[in-house]
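The chain below stands alone, shown as structure tokens; this is the form predicted on its own.
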Amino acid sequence: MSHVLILGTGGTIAGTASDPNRQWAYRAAQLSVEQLVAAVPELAHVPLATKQVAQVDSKDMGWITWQALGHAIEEAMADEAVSAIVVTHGTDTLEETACLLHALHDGRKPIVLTAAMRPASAPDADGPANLAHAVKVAKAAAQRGEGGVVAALAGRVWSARDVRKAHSHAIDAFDGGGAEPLDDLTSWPSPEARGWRVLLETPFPPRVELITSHADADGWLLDAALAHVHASGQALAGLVVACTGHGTVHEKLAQAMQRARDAGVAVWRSSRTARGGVQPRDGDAWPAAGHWTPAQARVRLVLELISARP
């Protein structure tokens, strides 16, 4: 019998607090994915399988955990019994993982990410409802032959291409950066099908850092990074600048960006604003990251640099 595979990575959805009066003082990634499923009565008779891929607070997400997730997804793609995949995740870096999966997935089966803003021990825990919704979305997508990547959160479904965390603590914390949520009549955006090998066969990704433009941004941090590179011999391969407005940067930071580019660093512009991103324009001095958030743009630049390696 075909089933939905639920891959657990930790996060607040698996978090618990010891004091019922201080639910904000919880520890993420405490419950197993099996425990999460057992807490949702609606899933009792749904054909499911579970696998614990990782157990991390998503603020600590990184390449090693992404590789473990990639291996699990690749295995599920080859398993004819798996019809769809749900990934339980933390909210803090969900947009980065969604962006990565959108870039790599070949679209053979639907992947649905879900998360929670309240720990599992909270009286208003949102994880059980989000998990039940994610499984429902995954099953329906498999029946329709859909094969992209989405996030199911607070009763809405967002494309992995658009989803981002827009509120620091509200239950309904996610939006699409101006894009509308998906519904039953909306086809999922096709993933880019770069392939899992980009992730799985790269033990050490190129170093790409983030820096922000702001009032009085004089490039001091960037110059310090370049000095460290020179002194340590470590490589800084890329830089994403979270710019003001539609990709503008302080003139002194722009000078430091030029010094970085002269040193061989790939420099992209994103925006620190909530919506719109940085769209390319004729005559741009610096590449624009499009609609991606700064954190997503960093993931994209890492992938571009890997692809450019000889």
Ligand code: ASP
Contents of the next structure:
Amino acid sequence: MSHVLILGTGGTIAGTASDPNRQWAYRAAQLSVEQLVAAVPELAHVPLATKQVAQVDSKDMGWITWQALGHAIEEAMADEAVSAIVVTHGTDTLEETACLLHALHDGRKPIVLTAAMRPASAPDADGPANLAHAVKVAKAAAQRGEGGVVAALAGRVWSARDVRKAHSHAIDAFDGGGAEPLDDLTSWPSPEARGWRVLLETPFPPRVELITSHADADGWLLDAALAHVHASGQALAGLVVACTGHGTVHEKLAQAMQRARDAGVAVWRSSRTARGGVQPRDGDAWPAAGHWTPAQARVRLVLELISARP
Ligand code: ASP
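Switch from the form predicted on its own to the form predicted together with ligand ASP and give that structure.
Then the entire complex follows, led off by the chain already shown.
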């Protein structure tokens, strides 16, 4: 019989507080994914398997953890016993992992990310309900033949293309940046199927940084980065600018962006506003990141630069 595979990566969903009166003072990534499943009565009779891929506070997410996750997903794609995958994750960088999986996954099986805003030890923990919902969504999607990537959070389902953390502490912290959640009748957006090799066969991703345009942004930080070779020996390869409004930039920062481009750095524009992104227009001086958030645009630029390597 086929089962849903739950991959644990840590996050607040696996967090605990040592003092029940100070639940906000908790540590993320303390409980195993097996313990998370055991705490959900609705999952007691559901055919499931679990695998602990990582145990991190997702503020510390990075390439190495993504590679471990990529390996586990690739393995699960080849395993006929696995019908769907659920990934437990921290909320802080969930949108970056979602965007990465959407870019690489080939759409053979559904992948559902889930998370929680309150630690597992809280009396009103949201993790158990979110996990139960994610498994339900994953099972139903497998039955319908869906194979994309979504996030199930606070009772709603978001496409991995749209999902983003929109509130720093509300229990319903995610939205779609203007896009609606998916309902039962909407088919999931197809993932881009770029393949896992981009991730798994790249030990060191190119150095891509994110900076913001703001009042008095004069490009000092960017010039400093251009003048500095990182301890790894890597120079700056890419830059995402979180621009004002629909992709506008302080004129002084724009001059530094030009210096970066002259030095061979790929420069993309995203928007620091919560909705709308930066839509490409004819005659753009700088590529626009579309609807992606600045942090998601950074992930996409990393992937572009790896694919462009000779
Ligand atoms: N810092 C935590 C994390 O992203 C926050 C959370 O999961 O809500 O892992």
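Numbering follows the first chain given and starts at 1. Rigid core: the largest C-alpha set superposing within 1.5 Å between the two forms. Only residues modelled in both forms are compared. On a predicted model such as this, the values are computed, not experimentally measured, just so you know.
In sequence order, there is only one run of at least 3 consecutive residues whose Cα atoms each shift by 2 Å or more between these two forms, relative to the superposed core, and it is 229 to 234.
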